[in-house]
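Presented as structure tokens, the chain that follows is alone, the form predicted alone.
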Amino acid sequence: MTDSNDEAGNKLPSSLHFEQHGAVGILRLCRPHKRNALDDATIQGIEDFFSAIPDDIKAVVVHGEGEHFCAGLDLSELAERDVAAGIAHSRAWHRAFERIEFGRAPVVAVLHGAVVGGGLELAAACHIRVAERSSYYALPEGSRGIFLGGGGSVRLPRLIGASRVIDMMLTGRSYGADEGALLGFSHYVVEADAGLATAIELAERIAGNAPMTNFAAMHVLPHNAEQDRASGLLMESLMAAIAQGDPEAKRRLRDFLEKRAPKTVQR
């Protein structure tokens, strides 16, 4: 295991901590006194980290220090911003979260406590979400007089439907871990303090996949889901041919056919 407060290709702010476990990188939000609210330095650090993930990292886990994953935007950052500065601020969040969603390595988020506002937007940009039972989801922007600015108006309706997002913003409705999993906020629900270990286990499994298959799942599948049927099917054929032509895929297929690889079983 390597451990670094400062370096993962770039110098990180004190609000982020990075360490490496084999092929898995772990990025921790370190503002527990602010419920891990996201300030400008943290957003820039997230962008820098996911723009230059070390080559030997094949999957990343994101989690929060303390009792909460992330309570959203640090509202003190909004003071005295005009419209132009507000647009630039939102676009900075977009760039950071795009680096997560369409980056080089799949990302597993560990959710606990508050997953609120910008924290929910951050979680939605990750590929797999593991929720501890303490997790709760909310969008308090309506009561704050603001609007989603970190990509949530695009990503969250795709997870739970636009009408539920509207309800959350207008009424302040929140969801707990179990109901949230049924709606699509998370993929897994685990007991208290089991989230990080579960996420690392999933990340290790992901890191063991063929790289081209992980790339296709991250980059091709989401775009296919949004384009017309004919274009999606054509892209699927192209990606399938590219993936199966990769030397790593050929090796894995030989291992399976020659009974050196395990068969698929229910997990």
Ligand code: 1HE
Second form
Amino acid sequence: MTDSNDEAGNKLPSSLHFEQHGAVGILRLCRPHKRNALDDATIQGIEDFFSAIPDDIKAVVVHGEGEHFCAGLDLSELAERDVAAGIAHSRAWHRAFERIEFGRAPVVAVLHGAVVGGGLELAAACHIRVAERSSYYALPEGSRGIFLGGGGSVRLPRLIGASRVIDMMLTGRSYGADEGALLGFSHYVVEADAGLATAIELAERIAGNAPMTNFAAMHVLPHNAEQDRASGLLMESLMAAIAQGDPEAKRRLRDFLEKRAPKTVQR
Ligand code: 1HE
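Alt. form predicted in complex with the named molecule, vs. the form predicted alone above:
Then the entire complex follows, led off by the chain already shown.
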């Protein structure tokens, strides 16, 4: 593993640590004494990092230090905010998380312990979520007298349905790792301490894809799922033709036809 903090992460706040593992970048939330609560500096650091991912990084893993992935918004920063500042703050979170979701490289999140409030919003902005068995999901906003502000009211209903998000907000309901996976919070559930290794393995697999395929999955697929059927199908045809025309696709197809490529097997 190479630590490229100086080269790529020199603007990162102390609450974020970056290291490089081949084509995979690993970004760690490191405010364990505050359960990785997200303060303004961390949100700005996330935006900066995902706006300028080094060219040789093809996939990113996000994980959290300590016993919890992330306790959400740093509540100590909220007390004195007025309405205008509240809007600006929420929009800053939106910018940072949009950079994750619609950035240059797919992002795999490793979840454990509390994945709550803004921590759940952060997880929802990532493309793949690997949950260790200790993970639990909740929206304490309901009991704190506030509302989602990091894109959760848009992203979470797309993962688990609006009615479940309403229940979580109104009643404080939480879900554990296994139930959460069935509902759509995570894609994988793994044992304690296996999350990071699993996420790196998945990220390496992602990094090995043709760049155009990763682009289409990240940028075209979510839009197609939301737009009207005719526009979605048209966009699909355009993207399919663009991907097929790419020299990388041609090489991969030749590899398969000439028996050099692996077969599709059950993993
Ligand atoms: C914090 C925060 C925080 C911990 N902001 N300081 N999020 C929440 O409402 C969740 C609040 N946190 C908790 O419920 C618990 O801390 C946990 C269940 C996550 C972990 O419990 P535990 O027993 O391991 O830790 P702790 O003793 O509660 O916390 C350790 C320290 O972290 C303590 O500070 P200390 O100075 O007394 O040591 C806590 O105050 C501090 N801490 N969480 C600030 N969130 C864009 S809008 C998003 C809106 C939201 O995210 S709302 C949900 C906020």
